[in-house]
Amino acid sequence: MKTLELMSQLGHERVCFWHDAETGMRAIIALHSTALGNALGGTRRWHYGDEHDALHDVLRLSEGMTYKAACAGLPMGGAKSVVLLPERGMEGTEAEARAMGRFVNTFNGQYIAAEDVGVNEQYIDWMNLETEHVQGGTGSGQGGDPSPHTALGVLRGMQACLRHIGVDQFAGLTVAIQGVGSVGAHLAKLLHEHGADLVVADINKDLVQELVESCGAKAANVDEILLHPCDILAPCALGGILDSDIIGRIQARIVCGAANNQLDKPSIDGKLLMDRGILYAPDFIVNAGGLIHLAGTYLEMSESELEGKINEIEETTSHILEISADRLIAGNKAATELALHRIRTGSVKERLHAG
């Protein structure tokens, strides 16, 4: 599919593509939407196998934030930002950073960059040399690293899930953890005080050998751990990963991690889960806190304001796992349509109706 063909279907306003001559750094934006206000979303920095891939990758990665900030009740649109490494594992330069920090520039504050794969506090400082459009750096007002705040959403969001069910604790579950890079090790840490047993696994075998030492998990192989059996599986890596095969064989109770874009084939894998009996969180529902944090600090929200939203994805989550029911519909689907309506409607907080 073509670009523009791509980007009228999934409703995008404007993509622009980048080559900084200086640095060689190629990369995109994708702003999906202003409708609620100024675009808030990640940069990702990546090695793809084409650039159709690194295309597709933005353009979905911006439609989710749009669909975010809407569920999460913030008056903010949704956009994100790829940058192309050429080989995977690249250190990020405060020249690439500058050169990127440039290119967010041109969007004029219609598009604010914040962390995302591969980018740091460090790294949006640099960026924050060349544009004030930023969120995420250790600056005044800038937020910080809100990977815990990330973690923090998906914990609310597991105890919707949990109440869905009828659980009230975590004490003698098991949650199957994907990625413990910051977020995943966040949760890590999260659910073992809460109780829970965990099985971690991750590419950085450092990462995982720190959680068998520190909250006691089991460590599972990388291949092996979105089918380990488990009450609660956690996505906390990249997305597609839950496509019609791995569905078919997950044996868990719930989903709810914090990857984006989960679902291979949204329109398809989320109806899967529901028709096995597995109960899905949208990750754009759970995932929701680090935007929070980092939005709600760009609209100067008081302390106090920031967690009494971010504590808010707990309610959300059971709302959607309430019309998901009541409408016999995907959760997925739910989602997309609470954050549709209130794109449509101009309001950040009316509520999605069962009927």
Second form
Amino acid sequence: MKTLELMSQLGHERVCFWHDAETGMRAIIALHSTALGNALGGTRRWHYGDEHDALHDVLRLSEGMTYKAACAGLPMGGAKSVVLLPERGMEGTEAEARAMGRFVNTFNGQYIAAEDVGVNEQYIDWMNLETEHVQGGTGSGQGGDPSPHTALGVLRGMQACLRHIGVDQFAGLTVAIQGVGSVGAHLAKLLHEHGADLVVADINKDLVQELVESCGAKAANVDEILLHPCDILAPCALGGILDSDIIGRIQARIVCGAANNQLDKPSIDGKLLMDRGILYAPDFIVNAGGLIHLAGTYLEMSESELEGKINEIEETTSHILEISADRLIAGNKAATELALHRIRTGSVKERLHAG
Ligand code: NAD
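Let's compare: the form predicted on its own is above, so bring in the form predicted in complex with nicotinamide-adenine-dinucleotide.
Next comes the full complex, and the chain you just saw is listed first.
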């Protein structure tokens, strides 16, 4: 499908491509919506099969950011960017980050870049040399690494799921985590403190070993972690991992994790999970902690306001699960309806209610 057709189908306002002559860096920024305010969203550095894959990824991710901000009650829009790496696993350089910073600057603040896969605080600091429109760096008012806040939000989402099925503690429960990078590792530590038993898998064996030693986690194979028998499955690696085949074989009561766009085909897969009696906490509801922290810092919220807003993820998740159960619709559908309602009415302050 052609770019403009895709944009109009998903409702994007603006999609820009960039080639930096000096460094050869190629990137795309997708501004999905500014209906509720300027849009904050991460920059992902990734080696894509081709340009169309990159476009598809950035369009889906930026749409998700609009819904995430709206459901989190933030007066912010949704956007995302990708840097197309010529080879897998290339380290970010100052020259590349500064080139990306210049690209971000062309949006005059309508787009604010932050961390995503392949981008850390150092990279944001380098971008910040070229544009003030970044969050997540080490400078004053930048907010730093969002991952611990994302992990806390996911924990709150899990607590809502447990309450929904009448369970009030993590002790005695097994949580299987796919991907123990920045968010997954923080989540593992929080769950360990709450008494959960952990099963973890990552393509990076050192990260797994660290949690085996520090949290008594059991190591699992990356090919079997999604199918491991557990109470909660927490996808914390990349998106698109829950397709009809995997959903048919999951052995978890709850799916609740940080990865963006977990459902391969949202309009079908949310229902499939529901039909199998698996409680699914929509990713863009439970992984909003990092966005809340960075956007809240950008909006100059106080520490206690930020903490309260991240803790609200528990209440938001509970409401979405209740709407889903009452109306017999998938949780991701209920969450999307809520976001669209808020965008349509321009309201981000009202309490939750069905679409
Ligand atoms: P990260 O790159 O630090 O960690 C991802 C981990 O997943 C890596 O350790 C990687 O080796 C591992 N991985 C990749 N493919 C895997 C596979 N097939 N099986 C097992 N492990 C695999 O990224 P992160 O910041 O922790 O983010 C994780 C996910 O959460 C991403 O989807 C990201 O978009 C999403 N997310 C992150 C934040 C945040 O604050 N960092 C916020 C919202 C959503």
